[in-house]
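What follows is one chain in structure tokens, specifically the form predicted on its own.
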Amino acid sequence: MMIPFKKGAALLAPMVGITNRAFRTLIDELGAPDWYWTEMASAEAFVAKARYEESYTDAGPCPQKTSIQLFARSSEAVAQACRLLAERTPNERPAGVDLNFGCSAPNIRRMGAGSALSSDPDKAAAFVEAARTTWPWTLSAKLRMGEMGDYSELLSFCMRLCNAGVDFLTIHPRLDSQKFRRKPHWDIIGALSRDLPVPVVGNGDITSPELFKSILDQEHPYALMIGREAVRRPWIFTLLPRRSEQSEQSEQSEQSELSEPSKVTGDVDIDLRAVGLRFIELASQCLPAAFQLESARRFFSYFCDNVSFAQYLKVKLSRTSTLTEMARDFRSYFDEVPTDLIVKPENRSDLDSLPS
């Protein structure tokens, strides 16, 4: 079994169009999780190299503690994805490759991919399988709860993966069907981490350091993941209390090549408009042109909503045709509201009212 990580790491978690490695960058730069993921990749277009299939399997810029996330159709596509993965070179190759049960995007589903394969454990162990045998090295699953949220059903299903060779699972405790609607349901990750043999990482709606140590601390996960919020905030882990001081001085002794400093400590002020201006800066260096300014408009949609007016900058911003209007929209806002532009990294305001 291959664990990449501490017990209580703190883990950055795949989204779509947002997890690439202009963000992983401003993350790494910020204040480093302890693991990556990368937005998913189909393994179909990747193995027929389609189009920017090497942009979403890029591991970059830190392919030592990076799972790429792979969605599928067919074991046979897993199998030979995971084989073109592993022929990269050393420092080119990722650590992980992750599988997604979980995403419910009805275009995933009619794929019979993501969160459909919930209902069929067969196949979803075959991926599995296929996946061993070509990836020698890190291998997990990230899922929901299923459609209806059966208890019975979901450690079955659970079982059968890590039966097939999964090293961990990651759960997002919501049905396929519910998104984001409703409060995940942290009893379903406690009663996995005491029932399977392979650790669990919970996933979902993570806002703050004081929640990520209270379900740590109630639900005995393995680990947890921060999705959305790290958005909002890229500076989040460094304020997570993310390992035991044994397991600190343990990994520090060690000398890992896995533990890097943090380059942003949490009592350290966060300058807005420098975090926006190189996120963008890192879009337009990183990502294939037809990509940068959509990822940049998904990245401000959460980072806005540390700004008084968040939705007017939103706007403005979304309406920009250019990186380089959007860093001159971004940058004049400041000079508008002078007093937005520091924010202490712990200081969520308002923000812990927002809807899921």
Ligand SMILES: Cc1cc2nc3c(=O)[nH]c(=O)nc-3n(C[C@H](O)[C@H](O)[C@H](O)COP(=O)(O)O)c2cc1C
Contents of the next structure:
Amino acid sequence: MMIPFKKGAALLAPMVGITNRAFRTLIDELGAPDWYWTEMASAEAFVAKARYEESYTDAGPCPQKTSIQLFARSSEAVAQACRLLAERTPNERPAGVDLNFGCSAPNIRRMGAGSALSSDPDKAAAFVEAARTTWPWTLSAKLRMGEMGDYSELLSFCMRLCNAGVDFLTIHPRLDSQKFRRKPHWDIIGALSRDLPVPVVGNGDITSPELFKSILDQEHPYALMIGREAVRRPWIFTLLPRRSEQSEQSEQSEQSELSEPSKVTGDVDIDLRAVGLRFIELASQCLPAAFQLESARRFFSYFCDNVSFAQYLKVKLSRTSTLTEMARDFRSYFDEVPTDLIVKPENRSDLDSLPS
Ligand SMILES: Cc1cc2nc3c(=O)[nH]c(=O)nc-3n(C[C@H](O)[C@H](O)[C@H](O)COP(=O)(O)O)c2cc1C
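Since we've got the form predicted on its own here, give me the form predicted together with this ligand too.
Let's see the whole complex now, leading with the same chain.
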């Protein structure tokens, strides 16, 4: 199976309550990544046609470069969910399915799904094999480093997934229990990229074009995935260097040889008020009413980091009870602090340091 994005690609991470159709549309409008993930959806609930599952598994606006992420308790549900996705019309069918072996939320682990599978390689491999029986297109899995961080165990787990049929793997190199504490172990991405027979996508704490390039150059993952920073700066994909066509053709090239960003917006100022209000509009258009407010709250809990009085604005927006009130309060913030209205897309005062 061909990997559907180029070496050095920049990908949007799956994030519950955030990477729904509304957010992916905003990202697409501001400067698209090379591939999208949906938020994770329960295979069992999707198969049972539970309420809202069509929304969780909506692959729009770019189904041809979107993977739907599934978490599951049983391989039967994985196979059935993949069959239902495969039977969709080409316009609605996602281009990929991704299996979640990394979520360590207690409710997901308790049901034996997400990162609970990282200590059960037989079951995880059975999920991949089950998906392969009904899903002929791109198939991937996303995981952390496991419970203990033992490299040979992690490698052997990943090898099982490769042998079972994944096309690529995404690694967020932290322990299952670590949440977002400590720095990610980027060297593990480098080691797995060397040792595995499939491409490895690296993920974790990428907050700037410099860091993006530095990890590609030092660890040589096939591609990198960005999560939270894409919510803070939904235009970030326009700032990232992409691999040049020339180095794409060079078989010998081990270096990523990145070109300048394909769509340069570095000189175009960002109107924060317009971006925030556009998200609210998209939430009201693209999401079921029950999700709109919560999704907007989650979005603004990151997006407000762009303004001087971030905490003040987050609290204010979290207290609103309709999208209309939220839009009103968000708009009025810029009347109070007009100097916050416009930002340079590349500006972030609190960028992480480069990996040593
Ligand atoms: C709010 C939130 C929701 C998340 N939901 C998912 C999910 O549904 N599936 C998944 O595999 N990872 C999920 N993650 C993890 C991200 O995909 C990513 O691995 C993690 O945030 C590290 O990347 P980052 O530092 O670029 O954000 C979530 C992370 C956050 C912050």
